[in-house]
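Just one chain is shown here, as structure tokens, and it is the form predicted on its own.
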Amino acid sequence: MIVRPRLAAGLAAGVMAAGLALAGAASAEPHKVIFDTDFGMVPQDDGYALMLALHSPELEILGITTVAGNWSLEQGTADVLRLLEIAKREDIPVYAGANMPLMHEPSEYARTTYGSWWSDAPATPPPGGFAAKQAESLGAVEYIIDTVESQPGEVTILAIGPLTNVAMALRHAPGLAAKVKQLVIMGGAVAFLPDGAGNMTPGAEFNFWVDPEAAKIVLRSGIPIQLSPLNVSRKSNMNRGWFEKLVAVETPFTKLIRERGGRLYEDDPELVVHMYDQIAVASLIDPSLVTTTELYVDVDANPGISYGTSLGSPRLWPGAEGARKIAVQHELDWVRFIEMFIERVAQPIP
């Protein structure tokens, strides 16, 4: 079901072994994960993030829920279905969710800068054509509610797009927040910490800017949250050298990565690409890859020049009385992270 909401309505082997041991020590059982995404095929970070998740035994992906963000809901859903087909993981169900934010109406600025969350155009064919696999008839919001309520305290939501689906689930099912094990979010930019500028406006990061109202609801929900903002993303450094290591061995994934991502480095050999959603996924696999600080974090949902800006502080401040303390990532062990990422994503598909 498609929902259009409105608020009123060199170290590699040793490090890998250590990282896996740490993850195993932290949790003998894999994390049960709902993968909530504004999916885009590689070289979009969502595509890379799902590849990493599919190659990580620490994660059990119960289902994938899609939301409008990078692209339209229709395009994101078509792309994720195709990637699952390439991965031969058609067993993982996909649920289409919100095709618009809670309140954010598309402006001329939105239509002429990054993203097409506002579009309702039909999806264009993904690489290799549309998947035979189809999305489920159940909607994403209903799926999130049903899954969390049937397994209270066991399900982690990994949210790497606008938080519309998660916010709607919380609004539709009072008490749901207390049943979510944890929530890992890629979103926001916290000026209190280094590298805290926005990427859509001077203060606002894309995912929170697309749906600030949803972000505010989710951050104030009381769910244990690990926030992976732009601060930590900017510690990444995917240059051509790392890219060539990633695609050195050919698999269905690396072939797709080279075909779609290689042209970026051909056009600009000095290009450095930040990694976003990939870090959020990796931090769930191995929390020791990131350094976090506990902060109260809130989002400005008032229309104006700071719309979508996330603010953080060790203490509450006027206007943020409903904010909760969450773990905010701000440092990254880049070499360990990228070596783990390359080692896993470049593996043959199981």
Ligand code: RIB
Given for the second form:
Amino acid sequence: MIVRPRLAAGLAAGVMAAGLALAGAASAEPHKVIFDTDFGMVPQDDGYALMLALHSPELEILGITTVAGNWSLEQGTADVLRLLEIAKREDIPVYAGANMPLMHEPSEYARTTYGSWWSDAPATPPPGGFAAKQAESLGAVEYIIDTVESQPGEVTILAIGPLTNVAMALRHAPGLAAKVKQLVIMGGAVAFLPDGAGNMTPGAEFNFWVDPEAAKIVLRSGIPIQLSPLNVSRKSNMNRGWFEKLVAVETPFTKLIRERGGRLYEDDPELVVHMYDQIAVASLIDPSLVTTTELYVDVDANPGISYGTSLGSPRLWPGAEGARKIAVQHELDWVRFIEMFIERVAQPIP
Ligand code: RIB
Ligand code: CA
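Now that we've seen the form predicted on its own, could you pull up the form predicted together with this ligand?
Below is the whole assembly, all chains and molecules, this chain first.
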């Protein structure tokens, strides 16, 4: 059964400030973050991205909101709850969000190509079994609205999946955009810049392709945006050498990473994989890791061969009226990034 996203009942305030677990917290105030994710366990990038965020004192994760994308909503929610349990961070509340994009109907192509956003299959047990804690009864969209409205100008939304939850929050709460501090988004591929081909279709990146209408609403919202598209992801090179450094010391995180990701490098020792959501998180922790350029970016939400394709240009062009200038990441200091990533993810869990 396909169910369109809907608002869950209740509008109770849902802000919970998570304590920072690591020593050496940054001197500046941490970014207050809503972590919006189409979560999957490592070796999926959302899993790695959350590990990095949890071990970064520059970020205070207020709550995690889940959305259908890589997996069904149920699977992503079950997996993120389990990772928080492994991390001993059950204090961070999880809110389930949209189980389908705004408009995108699952096609044969969607069902047979990467990603299970169209699925309504129940979740299978995460590694080690289902977490004891469940998602909050409040829905993700209400949580985003309540949290931003109760702390105007203070909350950053870190969105690393399809933008359905964020778009719905903006549609349901007029004026919300002006109260969001900033949005950091993993999504899109910008052909105007090098390495700008799509990964789901020739032009479209996965997150934007799953929900192009949502991406268009969010990019046009006027919120200050840092876009982390495939252009910058493709500057990363996670090979076996870096992987072995990551899992050299055993912790609950690195054990999980080795168990679930090590096989990839055993099967193909020359394998090099890109990092996606991890770079978006890292760019919020340390913006000097990436180089950005200001472009108008808009998304094609018309059905057809370019559905979900993002286009960028220093100047507005016909049809893109209403598009906004945003910061688009395109270069990465790979070595500094991966060294920081390994050092943090491999930290012991207290
Ligand atoms: O295109 C990369 C994006 O889609 C990332 O968010 C990753 O999780 C993938 O599913
Ligand atoms: Ca993702």
